[in-house]
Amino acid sequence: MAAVVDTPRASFAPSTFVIAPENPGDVVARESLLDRAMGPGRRRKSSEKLRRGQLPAEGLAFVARDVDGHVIGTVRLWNVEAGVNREGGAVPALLLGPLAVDPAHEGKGIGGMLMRAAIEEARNRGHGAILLVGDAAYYERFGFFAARAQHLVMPGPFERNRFLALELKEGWLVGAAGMLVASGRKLALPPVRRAA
């Protein structure tokens, strides 16, 4: 899956983006991209807790290139669990972040096409909803809002009015309550040696 976008730069010359899978070698990139647009406290975030040992969820994290094949916008989702449903059962669902585009780069239209590629993925892989903890007057647009997750909570600090959720399969969250869980695939770790 690979988009091709075409959006004016201020001086008027097309500046083009692509928006593809997230492959291993842009790892280094993506984190320094994080580290430049969100500052040195993202990894004390909420959020980091639930992907810390994690591996995003299988086809689901993306990065926005320039013409020179740089990394200029990532997206990932997570595998978790969203509390519990009436019947006592784990409500698995995906969380979504960080996303982030390069300061040099905002304005663009990348975060939003990074947005939408996530959302239609996770979709067309069958996942029922993605929560996330962000800027509700951005996200909205997207389907994200407060009340879908009402009865869920972080582990750890957050604030109520940016925990959002979106619904990708109808009443899935209905009912479901308590705090977020990791879940799926984790970081495999290298083997320890043990000395002679």
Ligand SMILES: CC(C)(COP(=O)(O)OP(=O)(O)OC[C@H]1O[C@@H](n2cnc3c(N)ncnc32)[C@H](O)[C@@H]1OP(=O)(O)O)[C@@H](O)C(=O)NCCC(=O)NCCS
Contents of the next structure:
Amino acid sequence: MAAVVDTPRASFAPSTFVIAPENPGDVVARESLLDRAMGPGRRRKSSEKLRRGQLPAEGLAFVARDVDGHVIGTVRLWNVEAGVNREGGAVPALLLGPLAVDPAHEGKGIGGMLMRAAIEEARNRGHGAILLVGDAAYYERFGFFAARAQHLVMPGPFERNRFLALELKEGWLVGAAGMLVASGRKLALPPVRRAA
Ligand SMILES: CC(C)(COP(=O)(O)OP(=O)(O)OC[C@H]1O[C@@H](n2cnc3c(N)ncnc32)[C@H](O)[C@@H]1OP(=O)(O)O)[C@@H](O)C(=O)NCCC(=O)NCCS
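Form predicted together with this ligand structure, per the form predicted alone context:
Once more the chain from above appears, this time first in line as the rest of the complex follows.
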């Protein structure tokens, strides 16, 4: 999946970017972008506990590239269990984040394009709901609201009014209660070296 977008809001020559699946060669550029956009505190977030040692959900890691192919935006989603439902069964869901756009390219619609691409692909893959921790004033435009996550908790400190959810299947989170738990594929650990 890839979408080329001419951003119409720029008052100078329109800049062009493309949303595409992340590939292994993007990792260094993505991490550098996250450091620039979010600062060193990003690794202390409660969401990070659900991402550490995990691979993103299948097919749900995206980058935005400029015309030269440089990474200027990133978003990934992660498999989680969102508590249990009224029957006591685990509720599979996705955790979104981090979402970040290179500060030099903010306000061109790149964050919005990344969000819409991620939501559309999650829906196409049959997922039922997406959760995230972020500013409601930004994420409500994509359908994320705190009410949907009201009986769920993060595995660490979080602000209730910033803990938001979007149901991709109506009623998916009704009755869901409890703590989010990572449920995705594990990152392969490097082989342990043993002395001869
Ligand atoms: C938040 C972020 C991803 C937005 O990316 P972007 O490409 O600038 O977003 P868009 O161009 O799609 O949207 C810009 C609009 O969102 C608004 N916006 C940006 N951040 C916002 C926030 N935290 N709260 C409310 N509105 C916000 C802008 O004011 C702008 O509004 P307008 O359309 O009325 O002019 C980007 O600013 C960023 O990387 N910030 C640092 C990292 C971060 O906070 N990530 C989110 C937490 S996981």
